[in-house]
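Only one chain is included here, represented as C-alpha cells and corresponding to the form predicted on its own.
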Amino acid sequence: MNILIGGAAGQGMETIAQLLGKALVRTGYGVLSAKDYMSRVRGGHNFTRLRIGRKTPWTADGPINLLVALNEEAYQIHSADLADNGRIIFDPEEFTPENKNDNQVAVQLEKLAKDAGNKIMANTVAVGATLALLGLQTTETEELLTETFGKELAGKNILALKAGHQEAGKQCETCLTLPDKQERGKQLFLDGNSTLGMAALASGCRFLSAYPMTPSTGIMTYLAGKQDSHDVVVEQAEDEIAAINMALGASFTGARAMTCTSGGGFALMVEGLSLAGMTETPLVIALAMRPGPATGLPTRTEQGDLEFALHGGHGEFPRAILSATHAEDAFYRLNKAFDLAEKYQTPVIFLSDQDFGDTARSIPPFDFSKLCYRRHLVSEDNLKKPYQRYRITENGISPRALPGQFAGETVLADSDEHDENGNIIEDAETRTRMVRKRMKKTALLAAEMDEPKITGEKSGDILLIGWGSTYGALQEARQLLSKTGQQVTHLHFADLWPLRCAQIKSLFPRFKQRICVENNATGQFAALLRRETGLKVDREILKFNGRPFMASEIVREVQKDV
C-alpha cells in the first residue's frame, strides 16, 4: 500500500505523514516514509511517500494507491501514477480534477479546519480523511495529537481530524484495503538524523558543534531538543571551520564530541580534520552526502564525497570511514565510531545522506545493552611518570590523559610535529618516529573493520555489491531478482575505510556477474574495491540525479544484461 502526500511547502505533507505513520505503526503495521523537497521554505512542490506492509518495507517503491493531492500541481504531477483502484483525496475549493470518476474523494479541507478553529489545521483534516479511506479509526490520532500539542490546540486538531474522517467516511469508507497486520510488539518510528542523534546521546555525546547544512541538520536539531533534559552542549558555530575546531577543544578536554555537516561544510572543515590527525584528538564528524559540486542539490541525495572523505585533509594520518546502511544498524554503528575515535584516538568519519537521513521507519527498540562506554584514557594505575601525551609505544597508540586529570603533569598538544612530550620539534629523526607512530594505527583500526555483510548463497549467477544507504533498495532487488530464478546475492559494506577484503575476495571469483551499485557518477567504491584488491567489478549502475535507488529501476537495470 502505497499513499502519496503531495503539495507546495509550508501545506503540511511532513505533519500528515508523521501522524499516518506514527497511527499506523501503532496499529501494528510496517511503515516507511519518505520524503522529496526543494531547496525553499514556501512554495514549490513537495510530496511525502509512505509505504505501508505487513514486514516494514525497505523503500517507498510501488504504484500510488491514495494520493492526497494538497494542491493541483500534486494532481497533475502524481495522478497519472495512481494504480487502477486508487483514490485521490483532493480540496474542491483549491481545485477541480479535469475528469471527473469514482476514483476521487473530494473534501473541503481548509473549510473543515476553519469550522474546527483554523486554516492551517487542513492538514490534520486530511489525516482523517485518509483515515476513514483506510477503514482505520481516529483513536490513535486523537492520541497522538494530545501528546504533541495543549489541551486547546490538541481539541481544535482533533476536530478537524474527526471532520475530515466524516466527510471522507460519507464517501469512501473502508474503500481501501491495508495489507494484514504482524504483531510486532511496540515499533519506533524513526528517521535516520533522529536516529544518529539517538545514538550520539546514548554513545555519551555531549557535546556538539555545527553550522546547520541540508542534510545534516536534523542530527543537530534532535540534540538540541535533548539540551537540558541530557545535559548535552549544542553550540551552533558561525561557519563549519569553528565548528571543528569548537569540537576538538571540546573533545581535547574530555567531553565525547561531535560535529555534522555535508559536502560544502566538510571542505571548510578539512584543516580542521588535519589538525585531529596531527594532535590525535578523538572526533566524530558526520558527513551528511548531498549532490555536489557546491551547493548542488542541498535537499537530495547522493553517494559522491566517499573519495572526499577518504583523501580530505593535508598531510597523512590514519582515520576510520564508517557508515549508515538502515537505522537499525547506524544506531550501533555510530556508536562504534565513537569508541574507535577514543581508542586511536583519530578522526572517524561517518558517512550517512539525505536518503537515509530523510527516512523513518517503523523498527523494534534499539537494545541499549549492546551499546559500549569506554573513555580509553590512561589511569592513576597505569600512568608512568613524568606523563608524555605522544610517548612512543609498539602499537603507535599513545597514552591519553585530559589537561587537569593529574597533578603535576602537564598536557601538552600542538599543530607543529612534536617529540612524545608534545614539544615543537624540527629533527628528521623525531618527524620519522612520530610519523611511523600514528600511522600504526591504521592496521588496528584496519583489524576492527566489520567484514560487509552478505544476504543470499555464497556462489550463484549475480553478486550485487553495495555501501551505505542503498542497502534497503538492494535487498529488495535481491528478492524480486530471485523470483525470476537467478541465484543472487547482495554483498554491502558498512565499514568503508580501511577496507576489509577477506570476504570479497572469497566471493568475487563464484559469481558470474558482479554488479556494483552506487549513487554516484564515478563509481567510488568500485574504484575503491579494485584499488584495494585488485578485483574488477563486471558492471556498475550508477544513478547520480538526486535521487535515491528504487528496487524496481535496479531489478530493470540488471536485466538489460541478463
Second form
Amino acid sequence: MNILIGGAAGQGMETIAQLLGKALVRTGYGVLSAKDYMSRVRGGHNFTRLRIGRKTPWTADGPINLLVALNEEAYQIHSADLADNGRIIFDPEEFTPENKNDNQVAVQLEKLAKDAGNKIMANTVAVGATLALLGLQTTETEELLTETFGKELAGKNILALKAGHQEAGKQCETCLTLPDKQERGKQLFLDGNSTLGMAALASGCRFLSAYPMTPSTGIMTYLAGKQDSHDVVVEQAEDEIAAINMALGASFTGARAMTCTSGGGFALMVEGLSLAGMTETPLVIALAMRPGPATGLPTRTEQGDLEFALHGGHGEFPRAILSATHAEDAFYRLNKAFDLAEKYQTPVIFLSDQDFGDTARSIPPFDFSKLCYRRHLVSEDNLKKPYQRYRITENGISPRALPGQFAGETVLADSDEHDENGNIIEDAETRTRMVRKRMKKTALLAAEMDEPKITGEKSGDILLIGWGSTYGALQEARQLLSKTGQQVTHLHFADLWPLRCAQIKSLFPRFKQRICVENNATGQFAALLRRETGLKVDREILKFNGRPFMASEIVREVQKDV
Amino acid sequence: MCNAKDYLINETAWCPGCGNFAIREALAAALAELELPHHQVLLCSGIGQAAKMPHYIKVNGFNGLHGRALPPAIGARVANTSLKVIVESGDGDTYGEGGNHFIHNIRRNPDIAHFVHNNQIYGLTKGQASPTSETGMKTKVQTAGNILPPFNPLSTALVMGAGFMARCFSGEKDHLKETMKQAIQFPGYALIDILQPCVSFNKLNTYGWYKERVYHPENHDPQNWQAAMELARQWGDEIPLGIFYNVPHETFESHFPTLRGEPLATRPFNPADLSSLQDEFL
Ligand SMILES: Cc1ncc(C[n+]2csc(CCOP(=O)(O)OP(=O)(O)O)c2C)c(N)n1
Ligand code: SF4
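Alternative state: the form predicted together with the partner chain, after the form predicted on its own:
Let us now look at the entire complex, which starts with that chain.
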C-alpha cells in the first residue's frame, strides 16, 4: 500500500507523513516514509511517500493507492501513477480535478481546519481523511497529537482530525484495504539522520562542530536539540575548515568528537583529514553524500563520493571507511566508527547519503547495552615517563594520553613530520620510521572490518553486489527476482575500507553472473573491488539521476539481458 | 615556585637576532610568574616561524595547519575547560590564511589568549608580503612593491567586539611579559599583536625602525572604546604600545550549561544510560 502526500514546500507534507507514519506503526503496520524535496523553502513541488506493509518495506516502490494532493501540481504530476481503484484526497477550494470520477474524495481541508480553530491545521484534517479511507479509527493519532502538542493545543487538532475523518468517511469509508497487521511489540519510526545523531550521542560523542549542508544537517539538528539535556556541545563553525579543526582540537584534549558534512564541505575538510592522519587524532566524519560535482543536486541522493572518501587528503595515512546500509545496522556501526577512531587514533569516515538520511522506517528498538565505550587511553600504571605522544611501539599504536591527564607530563601533537616527542624533524631515518609506524594501522583496521553480508545461497545464477544505502532496494530486488525462479544472492558491503576480500573471492566463481549495483555514474565500488581483488564484475547497474533505486528498476535492469 | 627556565626546551630553528626569541622568553616568564603548571597549559599554533613555539615551550601543544591555529583551540576549550589555552602564530597565518577564524572567534569570545607575532612578512616561505606588510614594500613576489594597504588587526578586533586587545613590541620584553600575563588571565578572547622584527627578510621594519616609533601613551583609559580605536588606528611616525582595550564580557564557554563542572573530556559515561533517547521515536 502506497500513500503519496504532495504539495509545495511549506505546506507541511512532512507533518502529515510523520503523524500518519507513527500512527500506522503504533497500530501494528510496517511503515517506510521517503522524502522527495526540492532545494527551496517555499513553493516548488515536494512529496513524501509512505509505504505500508505487513513487514517494514525497504523502498517506496509501487503504484500509488492514495494520493493526498495538497495542490493542483501534486495532482497533475502524480495522478497518472495512481493504481487501479486508487483514491485522491484533495481540497475543492484549492483546485478541481479535470475529470470528475469516483476515485476523488473532496475534503475541504482548509475550511474544516478553520472551523476547528485555525487553518494551519489543514494537515491534521488530511490525516483524519486518510485514516477514514484506510478504515482506521483516530485513537492512536489522537494520542500522538496529545503527546506532541500537550493537552490544551491538542484539543483543536483532535477536532480537526475528527472533522477530516468524518468528512472523508461519508464519501468512502474503508475503500482502501491495508495489508495484514503483525504483532511485533513496540517499534521505532525513525529516519537515518536521527539514527546517526542518536548513535553518536550514545557513543559518548561530546562535541560536534559542523557547517550546515544538506543532507547532513539532520545529524547536527538532532544533536543540537540534546545540548540542554545531555553532555554534548554543538558548534556551528564559520566554515568546514574550522569545523574539522575544532573537532580535532576537542578530540586531542579528550572529548569524543565528530563533524558532519556533504561532498562540498568534505572538499574543504580534506586538509584537516590529513592532519588527523598525521597527528593521529581520533575523529569521526559523517559524510552524507549528495550528487555533485560542485553544488550538484542539494536535496537528492548519490553514492558518488566513495573515491573521494578513499583518496581525499594529501599524503599517505591510514583511515577507515564505514557506510550506512540501513538504520538498524547504522546505529551500531557508527558506534564502531567511534571505537575504531580512538583505538587506532585515526580518522574514520562514515558514509551515508540523502536517501538514507531522509528515509524513516519502522524498526525494533535498539539495544543500547550492545554499544561499546572504551577510551583506549594510557593508564597511570602503564605510563612511561617522560610521556611521548608518538612513541614507537610494535603494533604502531602509541599510548595516547590527554593534555592535563598526568601531572608534570605534556602532550605534543604535530602536523609536521615529528619524532616520538612530537617535535619537528627532517631526517630521513625518523621519517621512515614514523611512516611505517602509522601505516601499520591499515592492517590492524583491516582485521576489524566486517565481512560483507550474504543474503541467499552461496552459489547460483546471479550475485547482486552493493554497498551503503542500496541495501533495502537490493533486498527487495532479490526477493522479486527469486520469485522468477532464478537463484539470486545479495552480497552487501557496510565496511568499505580497508576492504575485506575473502568472502567475495570465494563467492565470485560460484555465480553465473555478477552484477554491481551503485548509485553513481562510474561504478566506483566495482572499481575498488577490481583494484583490491583483481575481480571484475560482469555488469554494472548504475543510476545517477539523483533518485534512489527502486527494487522494480533493479529487477527490470537485471532481466534485460537474461 | 616556577622558574622561567623550566619552560624553555629544545634548540630553536630561528635566525640569530630574530624577534621571536624575546617573545619566547616573555612567554616562559609569564607562565612562570603565573605559576601555571606545564600540564595545565595548551599552546595551539599554525604553521610558520612563529608557529614553531609549541616545540620550544614545555607545555601541551597542538601544532596544527597553516592558518588553523584558532579552531583546535576552541575545540580544546570545549573539551577541557580546566586547560589554559594560548594561541600563537604569525601574521600571515592569523590574518591571511586564518582570517575567517580570526573574525569569528572574536565574535565567539572563547577564553583564549592569542599572541600574534607580527613581523609584517612571510618568514618561513622566505619573504613574501603578508597582510600587514606596508604598502610599497618590495619583495621577490611583490616586485613593484606591495600594492595593498596593510590589514589593521587591532581596529578589526575592536570593531568585531574583542574584550581585550593590546600591542606590544618584542624589543620591550618586560612590557610584553606583563601584558601576556594580563591577557592569559583575562576571561575571554585576548589579542596581543606583537611587533616582531624579522631580521632575515623584513629590511624595512627593523628593530631601529620600531624603536624610533613606539611609545607608551599616557593616561589612556582601556575602558574607553573610542580612545582605544584611535590608538589602534595610529601607525606611522608614532606607534602606540599597551593595552588599548580591556572590558570583559560573556565568554563562549559560559553559554553552554553543559560546560560547568567536570571537563567533558573526563566525565564518566555509559551508553546503556541513554536508552531512553529512543522513546521520542516510539
Ligand atoms: C595551506 C598552506 N599554504 C601555504 C603554506 C606555506 N606556508 C608556510 S608558513 C607560511 C607563511 C608564514 O608567514 P607567517 O604566518 O607570517 O609566519 P612567520 O613565518 O613569518 O612567522 C606559508 C605561506 C602551508 N604550510 N600551508
Ligand atoms: S626568517 Fe625572520 S621570522 Fe623567521 S626566524 Fe628568521 S628572522 Fe625570525
